[in-house]
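One chain comes next, on its own, written out as structure tokens in the form predicted on its own.
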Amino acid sequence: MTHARKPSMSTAALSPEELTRYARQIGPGVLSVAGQTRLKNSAALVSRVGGMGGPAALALVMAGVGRLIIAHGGRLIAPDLNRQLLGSERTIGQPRAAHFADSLRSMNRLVTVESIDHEPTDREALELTRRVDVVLSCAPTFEERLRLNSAALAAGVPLIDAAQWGLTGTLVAVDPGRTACLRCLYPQPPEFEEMFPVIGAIAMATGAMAALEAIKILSGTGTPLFGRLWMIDGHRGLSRQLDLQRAADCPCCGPSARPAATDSRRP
């Protein structure tokens, strides 16, 4: 099912420069001109922009999403450089958000990039989510992931949750009010290992696929992953998908939960 969303910004046609810039992704099997235009007039939030969120944000910028908001706190450390491709050795010890935003802007001046130098609070997450058309949750902690899940449900905005551990990655896409949410999958947040093992290649692959899901949703192309869990086993080169069921007692999306906000951008 094609799931196209109306843009959150005023609609603007593609310029001749943009038609040239995105020529390799406009055509049979990829995006239509209308789909690329929807992408231009859309906005996305990515939190955080490290091993998974960095590649996701980069792919969105390169694809021509009109406006990107990134959130990431803290300073870059040497162990980050096995996966955080928006950083560099020259920025070790410096705040990540501003440098990551500059790196993204250097790839496409036709895209607007906003940066926030910390992970959003509950209130900020909701405010930011109401400004965009899709949320990419690439945060490591379950607390942050579930916070973005709640904000997306409250705002009626699709959520893509990307996670990674070792050589495995997972993706979940949530269509508020229509599919299971992240809280259905994790009714009780599992224990979190702060310095978990990570290989950059699987983090980047998972982040890139999260971006692809966002591009599909924003442009109305293909069939999004809504309602499914995609597990990628890098050890054995395998992947599988599971259908997710909404939990009747889910405090976020169950019958007793507060209904998602009406989203005038939805078709």
Second form
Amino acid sequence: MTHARKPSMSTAALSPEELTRYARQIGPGVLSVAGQTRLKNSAALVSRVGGMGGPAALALVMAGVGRLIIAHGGRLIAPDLNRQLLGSERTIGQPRAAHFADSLRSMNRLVTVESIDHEPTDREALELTRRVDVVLSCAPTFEERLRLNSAALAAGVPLIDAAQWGLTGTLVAVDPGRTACLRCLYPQPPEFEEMFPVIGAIAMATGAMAALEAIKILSGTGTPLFGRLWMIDGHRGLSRQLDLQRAADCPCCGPSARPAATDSRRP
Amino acid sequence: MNVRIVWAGRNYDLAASLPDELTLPESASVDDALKMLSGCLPHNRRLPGTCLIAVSGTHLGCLQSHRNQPLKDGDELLVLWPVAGG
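I have the form predicted on its own already, so could you send the form predicted together with its partner chain?
Every component of the complex follows; first up is the chain already shown.
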């Protein structure tokens, strides 16, 4: 499924440098030149950029998304370094967002990276979502995930939700108004464990797969995960996909939901 | 009939002590299976109502609000305790 472009977005062609830079991912089995061009002319929001969002942001930058907005509050602490690959021992104690953005820029100067040093409020989430073509929800709480879900639905922007606990991870892709949203899955926010257990390997794997879904959506490549939940149980080496059902009474995407805000992007 | 059980998400550390298969009467439903599973949980443990329930790859809702349906031999009942780490 290819999503319509924002009317205001540029359609700049790939430069010779970009064609060289992305040579290994342009061709049969990966992206077409047109797909890589669509990726270049796309923007993504990743909130937050810790264990999953960091690898997701990195993969998007390395792949050549045109513009990336990251949001993450707080300062880096030592226990973050088992998974937050955009941090380093050198940046312990420093604000995450600015340093993580610098780390991303150092990987690819052809990508514009913006950073926000806090978790977006409801209003900010909507404003940010209207500026991008896909949202990656990598937040540690259901409250934040559901906030991004609401913003994505209102803006008509696809949402990729990545979550993990221990050695397990889940991915959900939402095509607003067409497939189940996070509120359809979680009518009541599940309980949240502040000090959730996590090992970097599963966080990175889940984040990388979230980025892959975003790249597919933005470039028009492959079949996105829309309408499905992908569960990866690293503890037992199991993987399952579920076909998700929309909730008829969903307060976010059901008939009783408030009409979506300006949505010039939907076909 | 036999139904395979997959515990997922935050369940997996609990799963070692729980059955991975149930033998049920031919007319059993999802709710019958869930009731039997709740009886297998350790003392003082219960699954939150937000657990996702799926049968053979189809999501039915969450534990507290899901579509009940008949099970058939060979079905896979998945109980996923939602995860939300970042």
